[in-house]
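In structure tokens, the next block holds one chain alone, the form predicted on its own.
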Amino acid sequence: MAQVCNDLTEYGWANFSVFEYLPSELIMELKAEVELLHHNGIMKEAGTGRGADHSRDRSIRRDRIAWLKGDTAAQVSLFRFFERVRVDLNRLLFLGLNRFEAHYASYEPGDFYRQHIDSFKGRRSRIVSVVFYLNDQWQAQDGGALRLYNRDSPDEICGTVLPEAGKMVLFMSEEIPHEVLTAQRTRYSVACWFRQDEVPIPL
């Protein structure tokens, strides 16, 4: 994580392979879960904004999502890994991250997500964004790449990452504009956000 944290500090984003941290069997189990949800029509059309600002605009975003609750063995194992990442980010970068949230995402051919940021400046809720890919034998012609832009110049591309199985990308939620290019085959991932706010208390 030291190199990841150095890249987050210097560039605002980083990527690495998780295969030395997570077994390939776990990635296969997670992919099987999201495929089942996708094919059974359980995943919901994603929107943008929160609360009263929430909307669904297919000219901006066309993926479908299902929130993870840690209620399967595969999700429990993934949550343990995310917790290790949270602790390391706090230890090395002093970010004060208190929790995380995560969902599956699926993109069918023709789906995309236009350039956006994950959290508005100063809100200090989502601090670090993570995308974890589950796609076997992904090629450049399959589209669906994550494109990241310079935090100081949103028109300048600073990285393009293919959604290959086992690859994980981290970036600063308030700083890095990014988009998902149009997929040419069905694309699966886990999105996760490390947050500074506490878990809301039910009323």
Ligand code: OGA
Contents of the next structure:
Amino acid sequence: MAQVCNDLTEYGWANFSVFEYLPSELIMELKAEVELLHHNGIMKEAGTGRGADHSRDRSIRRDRIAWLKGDTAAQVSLFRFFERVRVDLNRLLFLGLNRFEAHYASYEPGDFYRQHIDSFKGRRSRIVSVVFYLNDQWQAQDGGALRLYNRDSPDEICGTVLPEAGKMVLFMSEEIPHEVLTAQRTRYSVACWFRQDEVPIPL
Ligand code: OGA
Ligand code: MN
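Complement to the form predicted on its own: the form predicted together with the ligand:
Up next: the whole complex, starting with the chain shown before.
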């Protein structure tokens, strides 16, 4: 986690293999869940923006999503893992993260998500983005890579990650422009955000 935090500070993004921290059975269970949701047509077309800004623009993104609610054993294990990550990020980077949200995403062949930023400065909601992948044997010619751009010059590519099972990428939500290149086969991922939201103080 110290290395991840160093990279987040220095470059705004970091990646590592979750197989060091999560059992491969858990990854397989999550993969089975998203496959089922996808094949049963339960995933919903994703939009951009929140609340009144919310719109579905197929020229920007074409994935389908389903929010994780922690209602299966696999999701409970995953949430537990991310709770440890949250505490570590707060301890090492003083980020004050207090919320977590995660959704499955599926991209069919031809689907993409054009360059975007996950959170806009000043809104202080999504602070750290995390994406991890559930696909076996992904090859470069399968497309669907996550491309990350330099936080200071959004034309400059600073990383390309193939969406292979076990790979996890973290980046600063307000800083790092990124995109999902057109997938040539069905692509499954979990996208998560650590947020810093104002919590009403109970009376
Ligand atoms: C997102 C996103 C990247 C990926 O859902 O906001 O950028 O690799 N996902 O799936
Ligand atoms: Mn994104």
